[in-house]
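First, one chain by itself in structure tokens, the form predicted alone.
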Amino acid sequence: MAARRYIPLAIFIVLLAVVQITVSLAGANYYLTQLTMSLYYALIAVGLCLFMGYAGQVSMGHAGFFGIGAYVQAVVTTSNLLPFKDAGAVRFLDSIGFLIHGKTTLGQPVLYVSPWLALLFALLITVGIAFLIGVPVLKLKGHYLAMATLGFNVIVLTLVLGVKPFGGADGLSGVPPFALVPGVAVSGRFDARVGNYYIAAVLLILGIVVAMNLVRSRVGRALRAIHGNESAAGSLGINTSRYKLYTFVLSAVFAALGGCFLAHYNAAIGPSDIDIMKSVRFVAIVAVGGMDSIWGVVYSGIILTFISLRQVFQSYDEIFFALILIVVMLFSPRGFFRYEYVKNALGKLRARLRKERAG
């Protein structure tokens, strides 16, 4: 039983796998380029699917946490620490392998950190927030705290467009590779198209297994009391705060992520990256794809986020999105993309068939 829950799994990266071949030998490379970036927002959709789909909270500012991975990693790997090298801190750095010697496309010499080390404090800064927000907002509850964490996004982009060091509205570029292992890095470069395909392909498969393993655990079990009725589960026992604390701090990491990795990939960040419709999308992508289906949150980001990347709507694309939410909220609560559902139709075809054989 414990190896069947792994079949979507492996059905999910053949299809991966699938995709990516049947681009390429159709000589259409061009579209993994919005099939990368659709995964790493599938990331950010399957954290926010543990908080809103299991724990039962609503939240509409992650875009916010998006912006803050994406933002300090751009800043911090962005910065010429090169005036600063006699410093006994940037000497240390140095020393231990935490900066890296570049060129300009001027060939200027700069000096910067390794986005290991920024990916690293983007991360904590993700967390240490995620925590002094959740404490007190996560006391609140449905469009109590739905309009708390909307607050929340509107302070980090008030913040982005009103700091110098964030660029303002011209946001920043020149966000330099990231560079995993000698060979394979995370960036834009048109030849480089399947490897960071694939890169995305495998941090949204781990972030993958995090959940679906989460949500099997006691911790699972418990954030469904939550979801269920939050005051029988206090009675019994599971400290409902904690728990929901935790979640919301998961989330907010896993959306930190999918930006520091997106700021490389596209060398650059922006405003209009995290506005408040960046979050109201991927409220719309967990619904659609059902609130407490890790699958077909998964599956609804992807192919939600390209159909936009693709600009298929072009200047009604945000009405698109917000009619969806409608839609979905109107006619199919639970969702439109749940694995259940494809199982019980294939089930059902399946049924069909020996029928007609047995006829």
The other form holds:
Amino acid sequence: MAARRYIPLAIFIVLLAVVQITVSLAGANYYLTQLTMSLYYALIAVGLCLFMGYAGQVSMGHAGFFGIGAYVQAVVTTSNLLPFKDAGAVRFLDSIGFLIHGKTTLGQPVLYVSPWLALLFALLITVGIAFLIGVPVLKLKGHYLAMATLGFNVIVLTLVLGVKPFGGADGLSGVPPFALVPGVAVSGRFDARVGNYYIAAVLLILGIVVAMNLVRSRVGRALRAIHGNESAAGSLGINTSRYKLYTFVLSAVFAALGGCFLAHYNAAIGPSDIDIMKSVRFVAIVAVGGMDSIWGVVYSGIILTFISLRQVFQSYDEIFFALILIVVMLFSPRGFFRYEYVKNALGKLRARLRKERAG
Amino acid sequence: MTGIVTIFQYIISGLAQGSIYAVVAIGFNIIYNSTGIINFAQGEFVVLGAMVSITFSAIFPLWAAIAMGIAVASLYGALVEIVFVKYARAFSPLRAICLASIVFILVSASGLFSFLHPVLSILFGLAVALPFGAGGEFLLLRFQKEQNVLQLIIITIGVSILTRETMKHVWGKDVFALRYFTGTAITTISVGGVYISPQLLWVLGTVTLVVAGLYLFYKYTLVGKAMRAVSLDRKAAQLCGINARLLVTLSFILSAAIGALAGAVTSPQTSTDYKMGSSFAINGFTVAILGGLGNSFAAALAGLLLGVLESFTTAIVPSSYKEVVVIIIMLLILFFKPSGLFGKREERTLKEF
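Could I see the form predicted in complex with the partner chain next, after the form predicted alone?
Below: every chain and molecule of the assembly, starting with the one above.
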């Protein structure tokens, strides 16, 4: 039984490899750029799926957490410490290998904090903020929760636009590559496309495995009970607010992680990446995938983001996402990409065939 | 002396701004009372009303242009309700027509047939829209699920983006403004040493009229009483022979109409662009919960309060952070007193927040 639930994972890994090989053989490696970004966005969607689908809450502010991750990562790694290289703290960090001597695109020497340290820092800040926001916000339900999280997103966006180190309306650019291990770096370089595709894939798969195990665990059962009926779950002795908070923080971490890696991959981050529309987009992706279906959300996240990044709808992109959100909610609030739908349809077809054969 | 005058200046402009928030908040309340949902597209109703008024003001007298803005926004409010919110079990030709008009608006806004002669492009647009309307109605009838409140809220979020983006395609990204009702941007009236724009008086007067009108409507007309009955207990009202579904549509119309009026009277001073809706919505929602969701007269007071508060904060913090201040007020109210400033304690235990 335990092995069976890894079958979708195996299928997914094979699909990822097949897509890469097909694209590369067809000499269309430029598709990989958008595919890689789609994989990162799918990671964010998986996190949101835990919070929306399993805990049954709504967040209209996940682009805010995405932004916190990406901006902290970008600010820390683009700050040149060379003028301060004689300061004690800087010298200490340098001596234990937490600083990197690099060169800008113009060839000037720079000294910056290792992306690993930045990542740790970014995630810690995200966790802290998610806790601070989560404790009071998660007491709210329905439209109050939606408005409060939306408000959080607007605050993050306004601060980013108004505070100078965050680059204002231009955002931040020149984020250095993130060397995970020597030789493997998250960057947007053209010759590293295939490698980066797999970096994103591995990160996404790790995220999926974490989510899958969480859902299967005691926590997952508690979350589903909360989704079903919060008061009933509470009366069964489930600490509902704590579980909701942990899931909120975890989904915020997923969003921030996606943000951190995308900041390195695109070498830039800007305010347009974190506006309210992006939060709505994440909600739309989760809704299409089927709120409580991790695999549905993975596929809808990759497909919808890829379509959007390929600019299939040009300036009608937002309209497309709005329409898709409405259509899902009207016709199939449990999502479109659900395995059970396929299974049901196949079952019906089989039954009909059997009947025809008999009659 | 000048200090007091400045303070008065802040108070007056705060009152004008706040009265608009109050109107948007009342729009939220009208729909909330009849359906239990927060209509996230409320801000877009305001912008739509202003935009249509501005467009028509080029050829028509001001009052006629504003009347058209209100009419178009009301129609749109009805469309939204009939297509996206209503749940019907029988074939509804009205909904089919509404669906077709939404498709028509989208097709026209996309400029798909704009290379053709205008008359032809309208015909082609209709040719696309009508089958889509009929097909959509069939699909809705066959496959629509009855939605819970959360799903309806997500739908209104979708509607708000759909509306905003369509307006972007129709009017572009430019900033427009309606002309001043009396005088120009530099006309001022001196009231005891305080110089104010006559437009502020227009705003305050309009809002007072709207609030008074709504009060009379709810208190003395049969339809108003029926709407109150529906918001108190929908089932019981239906048992008394009240057509609750029709009243829900009416509440969307009413809400869109007063939103559009608010958009039109503020447009000369604050200008209008397609993406202003979300800030109207956030401010209006803050006021609505400040007064206690569903309580329109408390919302009027809360609106004035928030307006004055906001006006004074612009003296301290840069105006680009104005929205942050409002959101922080909203969050504080949600955290500590979700029943609103004027809400009773008993409500707190009954309502779900």
